[in-house]
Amino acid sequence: MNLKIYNSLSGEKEIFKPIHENSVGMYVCGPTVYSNVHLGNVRTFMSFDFIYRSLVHLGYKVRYVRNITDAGHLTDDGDVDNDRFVKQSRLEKLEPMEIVQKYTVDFHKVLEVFNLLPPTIEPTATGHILEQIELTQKLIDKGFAYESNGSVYFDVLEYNKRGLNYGELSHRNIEELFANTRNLDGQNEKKNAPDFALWKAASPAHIMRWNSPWGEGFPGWHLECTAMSTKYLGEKFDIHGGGMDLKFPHHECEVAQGKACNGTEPVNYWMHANMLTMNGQRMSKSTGNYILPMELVSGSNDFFEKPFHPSVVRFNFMQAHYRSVLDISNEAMVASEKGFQRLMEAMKILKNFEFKEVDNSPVNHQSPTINLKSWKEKCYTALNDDFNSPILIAHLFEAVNFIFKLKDGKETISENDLAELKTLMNDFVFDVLGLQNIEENNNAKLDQTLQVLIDLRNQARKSKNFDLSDQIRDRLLAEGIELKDGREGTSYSIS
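Isolated chain model, in the form predicted alone, this chain only:
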């Protein structure tokens, strides 16, 4: 089957043709680590985690690059006081790099909770200052950028004069860009209102600053991703992803920088994940319609009646296509939990189900209602149709219904088909969708916890602290957990 991907550049689904056969270079804009990662961010990164998993499952070798923006993210090009790291460091009375470390750790912890795979490369903006300075100088040398008062700006009008098209990704024209440009501090440094910063001169109060040919300053946000993506994936690569909110101006600027520097479209397929809403409204701190990922998981919020396991949240997110707006509510989460539990119960039945010979006489033989070959084809058709997770899940539930009937003896299946069904369901549910079996996870955690207690008891016995070792054994026994000492070590049983 041909994989089709919706390309934001063309506005159409296109057959995916990688630059290098069976290999994919994919860059996804990572977080700006000045605050806790929010649930909308998690949805975006989870969407690309699903895409990454799908590409790997389909047989591609994927180099997945997702950056960390830890410097230079201005809310506009005019006022350096709007640097988010500087603002947050003042607010929390911490050094900017303490802010970066604190929220980078938080980001990784949250994504691990939701079972996102790490990227193959995770570069930071501060680790690539030299590359950004070199790119800026290259754009100046080619006549696409100019220095002004220690800052360097990309010349949008010059870019368009050379037959290029700033606005091609977001489908905006230059007149619209001029009309909608706000009057910001620092606009008098620019030749044209839509010009954007490649390098900003640091004010005396600006903490994060580096030496450059134009004086001390820091990189522009858009330049960072161009420098990191091209370093690890080349001047032209397969897929660039991010949230829908990044299409303009961030990704538009990346297109312009790449074409101006290297004379070619930097990316073949631009992919954008849509937004997350809650209770039918956009999530916003200012309105109070806002929740952090771990607040949803822990239940410490005023919106949901109970905590929801990360895999239930993931299942809920996967029920919407990555390009669709997804609305979460208490009712939707409760429904997703029921669906998830039914799926996991079916997976448990399938895991333990053993093939049994059936009477295949014409009188008693009953053909299975699910044609495995046709069902498998439908699943892969969904996956290859722009990574259509909701349609894939719908097909998986056809198999779920079949599995419950199989358990009740109302369906039959051949030995070979049973083995293939087990493999396919495990691949799609756990490897591709990235769901986790809550019960198995809880058992693994229990094993790990009890092993810690067994190790502590062994240490106590070794140091002849028999009171402590007996106390650990007796307390566990009181909770129905019996420790058994043998030649190969200590095991446990639960009554």
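Please give the corresponding structure for the form predicted in complex with ligand AMP, as opposed to the form predicted alone shown earlier.
We keep it simple here and write out only the one chain, dropping partners and molecules.
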């Protein structure tokens, strides 16, 4: 079965042909770590987590690079005073690198809560300043860039004069770009308005600065991704992803930098994930129309009537195709929760269901409502059709209905089919969609929590604080949890 991917470059679904057989190089633009990620950011990263999981499941060996932007992403491309990190560090009275550390840790924690797999390489922009300086020099040497007042700009007009096509990814016309570029700081340093910064001279107040052949400065945001993707995936690689809003100018500039440096399209398949909206408007920090992921999970917000488990949120996101806009709402989350619970119940039934020889009662002689071979094919067709998670989920629910009938003795299944159904459902639900069984997770959490209490009780006993150690034992007993001290240590039983 051929995998088809919608390629933003051609505007069509194309059959996926990796550069190296069975291997995929995939780069996804990571977060700019100057504040907490909002739920919209999580949606994009989850879309690519699902794509990554699907590729692995389909048998590809994936090198998955997702960067951390920890320098150079200005709120306005030309405005040096709008360095996000410097601004936030002033606000929080922290060093810029403390800001970077704080929000990188937050980002990782949030993604773990939503069960996103880590990328195979997670490079940082500040760890690749040398590579960015080298690329800038290469672009100057090739005549695609020029220095001006200690900054270096990419010459868009020169690029187009050589028959290359700035605007090919975002399908924009160069004349419009010239007409529509706003007059920003640094504009008078540029030859033409659409030129973009590869390297920016640092003003005396700018704390994040590095030495370069053009004086002290810092790299441009677009160049960071070209430097890191080229270093780890090569001059040409298979998939580049990011949110829809990054297509222009960020990805357009990446295409131009790559083509100017190496003479070839840097990326074969450009994939763009669509936006999460709330109240019908794009979720965004700057407009205030956002919710933090942990606010949704803990319930501490005014928008949702109750807290929702991260797996329910994940299920809700997976019910929309990655290229569709998704509007988050209380009603949709409540509906997703019901669907998710039914799916998990079916998974539990399936796990514990043991094969029984078919008896001769007439009901058991009906042919099953599910033909495993064709059902499996439908699931893979959905996955291979540009990673269509909502259609895949619809097919999984056919199996869910079948599993409930199986439990009630209204369906039969052969021993081999039962084994295969178990494997396929586990693969799709847990490995590919990345959902987690809340009950099993809670059991693990309870165990960890009790171990903490046992440790604290042992510490109290050691320091002869018997009041406290007895209190821990008695209060747990009152909750039906008995601690038993033995030679191997303390164990517990729950009545």
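This one's a predicted model, so the numbers in the text were calculated from it and none came from an experiment. Residue numbers count along the first chain shown, from 1. Note that the rigid core is defined as the largest set of C-alphas that superpose within 1.5 Å between two forms.
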Handout entry: Glu482 C-alpha shift between the two forms of 2 Å or more, rigid core reference
Key = yes
Practice task
Determine whether the C-alpha of Asp470 shifts by 2 Å or more between the two forms once the rigid core is superposed.
Solution key: yes
